[in-house]
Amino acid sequence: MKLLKGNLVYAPRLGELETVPHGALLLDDGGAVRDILAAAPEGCDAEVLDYGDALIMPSFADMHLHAPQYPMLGMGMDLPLIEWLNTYTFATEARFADTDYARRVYRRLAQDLVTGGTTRVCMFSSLHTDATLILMEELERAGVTGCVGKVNMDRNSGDVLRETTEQSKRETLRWLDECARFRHVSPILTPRFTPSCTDELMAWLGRLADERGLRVQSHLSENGGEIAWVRELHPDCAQYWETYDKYGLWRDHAVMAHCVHSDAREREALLRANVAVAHCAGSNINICSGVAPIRTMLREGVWVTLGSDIAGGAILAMNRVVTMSIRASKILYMQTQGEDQFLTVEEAYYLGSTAGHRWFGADGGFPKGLPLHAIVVDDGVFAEPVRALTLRERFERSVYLMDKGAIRAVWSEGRRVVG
């Protein structure tokens, strides 16, 4: 057993923050949380890891990011979505046909994720099977867990990045067969978005999801131009979400990124099907897509998580994605003269941690009986405050200010992978 001592801070539910000053987490031999203790017991037969006055918090879950876009962070931020894809994205992703290049990039990405405190991901790869397998290998090597998808796209992908319908089917099956060797990273079906997939491919993916019990991730109602394009391609569908639904891809635990322009009917469809929204505030602002109505979604009971959406989003560190979501909600707060209340730090942190971990079956912050996912934050590296701070104030400051230098240790799936 192991005993982790420190100040415990976690968000078990939306809007709630639990703090245990100088508490402890008791882990079993497999790294699962056995108990949350108000104080470390005397004479406990466990290996003690004493983090002193540091904060022990649940790690982050990034529920939407594009791994092959990592090399283009910070590029093309003045372009709308479709032009950005055609100018930068497809050419960058095409490079991942080169497996040596993929290995170099993905090894660095995996390290960047885990040292920044992100231990779970729901991630897009490119359409390249071998590069996708390399990505999964590097995530496992670094200690990042979660789901990765080989992207499917058999139309509207430019001249440099394309696969035929038959290639897409064949390579998807080859990829799925290879995925059996991974312990901590699982496959997820990934039609890039409706305009990039023919009806034949979408229908085949829907049948495959049923046959193999696979989850699905894609994009939804991100941008006005995109929505209009989807309407042209599928005139029989009144709304974007129906283009997934008619092929069996609108299903429990699907993850749909953005949902900036999801109206009441589309939000009801999200709620009814238990589809999770990956809110990507930074990307939506960078590409001028808009600000998603997150407060409305939460009020209606829609499942909301957070995603960095690199490289539309220029920030990989999830604590900064959390604070960006707060700032975006303040834009709507100002635009509605206070009608749409902005997100609190507790709420936004919940969305960036617990809400995402829940998608993987781990709800409540430090769920007992499940492997630990946590970060240890040394807020003593920040500038000395003028007075003693409460744990809640230290938590808020850490969410806004932490960087890799402040993260002393990272635990993923019950294993200490950093520190």
Second form
Number of protein chains: 2
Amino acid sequence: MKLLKGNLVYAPRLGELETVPHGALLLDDGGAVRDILAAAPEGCDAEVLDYGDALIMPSFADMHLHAPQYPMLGMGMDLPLIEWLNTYTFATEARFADTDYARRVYRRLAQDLVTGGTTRVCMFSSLHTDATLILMEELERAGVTGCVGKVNMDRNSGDVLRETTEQSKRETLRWLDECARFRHVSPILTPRFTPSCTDELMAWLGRLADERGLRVQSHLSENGGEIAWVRELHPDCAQYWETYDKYGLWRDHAVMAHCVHSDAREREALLRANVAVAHCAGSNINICSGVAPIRTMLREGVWVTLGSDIAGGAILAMNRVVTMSIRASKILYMQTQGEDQFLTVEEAYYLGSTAGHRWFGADGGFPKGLPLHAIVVDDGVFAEPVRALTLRERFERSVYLMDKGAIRAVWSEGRRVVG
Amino acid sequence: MKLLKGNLVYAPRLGELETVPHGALLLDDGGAVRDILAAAPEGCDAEVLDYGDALIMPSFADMHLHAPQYPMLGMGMDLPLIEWLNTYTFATEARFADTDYARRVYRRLAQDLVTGGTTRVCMFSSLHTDATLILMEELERAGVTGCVGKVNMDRNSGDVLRETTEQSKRETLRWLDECARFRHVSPILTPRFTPSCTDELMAWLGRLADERGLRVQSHLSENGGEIAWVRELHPDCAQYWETYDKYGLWRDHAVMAHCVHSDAREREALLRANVAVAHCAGSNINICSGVAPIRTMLREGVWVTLGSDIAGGAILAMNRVVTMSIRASKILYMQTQGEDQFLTVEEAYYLGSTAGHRWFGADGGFPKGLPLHAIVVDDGVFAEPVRALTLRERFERSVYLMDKGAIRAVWSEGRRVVG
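Hand over the structure of the form predicted together with a further copy of the same chain; the form predicted on its own is what we had up.
Once more the chain from above appears, this time first in line as the rest of the complex follows.
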């Protein structure tokens, strides 16, 4: 057994923050949380890891990002969406046919994720099977867990990045076979988005999801041009989400990135099917897609998580994705004259942490019986405060200011992977 | 003489970017730029500093921040403005009566500024004369140059932080006398904002500015409640800016922070008087003040610079203040259906760098005959790109991604102060 001592801070439910000053987490030999203790017990025979006055908080879950876009982080941000896709995105992803290059970039990405406190991901790879497997290897090696998808895209993807319908099916099956060897990373079916996939491929993926009980991720209602395009491609579908539903891809635990322009009817469909929204505030502003109505979704009970959306987003660090979500919500707060209350720090942190972990079956912050996912934040590296701060204040400050220098240790799936 | 070799990148004018691949800066013995060279000369007897493939760019100028709010960075962000001021701001500033505490915090702040690439500031201190002098000492020691103001506030400032009109005058004169000893930091008159200063104090400061040829900084039109309050206090003034003008404080090179709600008439007054706006995008969103109409101001010819506005802003690093300004401009771009074009990276970097340096008399990027203010950015620390990037792409990526780890050296006032 292990005993982790420190100040425990976690957001078990939306808007709630639990703080246990000088508490402890008791882990079993597999790294699962056995107990949350108000004080470290005397004479306990567990191995003690004393983090002193540091904060122990649930780690982050990044529920939408494109691994092969990591090399283009912070580039092309002034371009309109279609030019950005053609000039940067497709050309960048195409480079991942080179497995040596993929190895180098994905090793770096996996390291940057975990040292930044992200221990769970729901991630797009490219269409390349081998590079996708390398990505999964590198995530496992670094201690990042979660789901990764080989991307399916058999139409409308330009010259440099294309697969035929047959190739897409065959490679998907080959990839799924190879995935059996991973312990902490699983496959997720990933039709890029409706315009990138023929009806035949969509239908095939829907059947595959059913047969194998696989989860699905894609994009939904990111911007106006895209929505109009989908309507043209599927005149029989009243709304974007129905193009997924038509082929059995609108499923429980599907993850749909963006949902910036999802109206009441589409949000109702999200809620009914238990589809999770991956809200990507920074990306949506960078690409001028808009600001997703997160407060409305939360009020309606829609499942909202956060994504960095690398590289439409330019920020990998999830604490900064959390604070960007707060800022985006303040834009809507101002636009609605205060009717849509902005996200509090507790709420936004919940979305970037607990709400994502829940997708992996781990709810409530430090769920008992499940392997620990946590970061240890040393807020003593920030400027000296004017007085002793409450744990709630230290939590807020840490969410705004933490960087790799302040993240002293990271625990993923019950293992210490950083520090 | 010194020869700095590297890739030169600078924004001489709004919207323009000059790039000199493998160029060099020739500095004289005082650290002033003597020449910008397309290639390093052979057999030159200058001391060579070879930065290899790194980027040499003008440093940042932070034109609005509150030094004594640094300890509360990233706290109280969910509070309404007045509660935020009373719970955090005034209580935090009051702590700077303690000169030992001031020394510790200001030493840290000065270090964090310069290692982040900010070499010029236009800064608020607190009302405390001694702490203000300590702040100026610590800035000089670290290599940060610019203007610092002891704050004047003789009304409406709560119980913990107050000075009488007499104290305010006497301490201002004592402070100004002491400032003679600084070489790289100068005093600037700093009435906190109209509601904090009696008419008598405002009038006295206006006369002092005239008599001694001093510059002035303050706040203007940050939010609706504040503007209404100013109107109540000065019913004879049609607009906020006139409350400064009435007392001789609306002067050439005055710096006015925010100007979120400045309408056409107020912007016209800014332009006519050559007053510089310090745009603080992150702070204005954090505190739900709004988004300043920067594109409109630029179109009209108003002088716009950028400020971190610590601690209404939660980000000290000016490259991130630059990218936040871009995001804020994209919000207005979307709200105006594209009529207000968003800020390009070149434009926003110009505002955060050249436009601020200009306020100190240094225009154009690397102005000849003036001491060098520059950062050296090693973009080799970012993820390996898919292909050789253009200097313009490397510039954009550096603006989005740089942090202390990527800033290899900093030059301030012709001296190497970091690296």
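Shifts are known only where both forms have a C-alpha. Numbering follows the first chain given and starts at 1. Just so it is clear, the structure is predicted and the values come from calculations on it, not from any experiment. Between two forms, the rigid core is defined as the largest C-alpha subset superposing within 1.5 Å.
What stretches, three or more residues long, have all their C-alphas moved by 2 Å or more between these two forms when the rigid core is held in place? Core-superposed, just one run shifting 2 Å or more comes out: 79-83.
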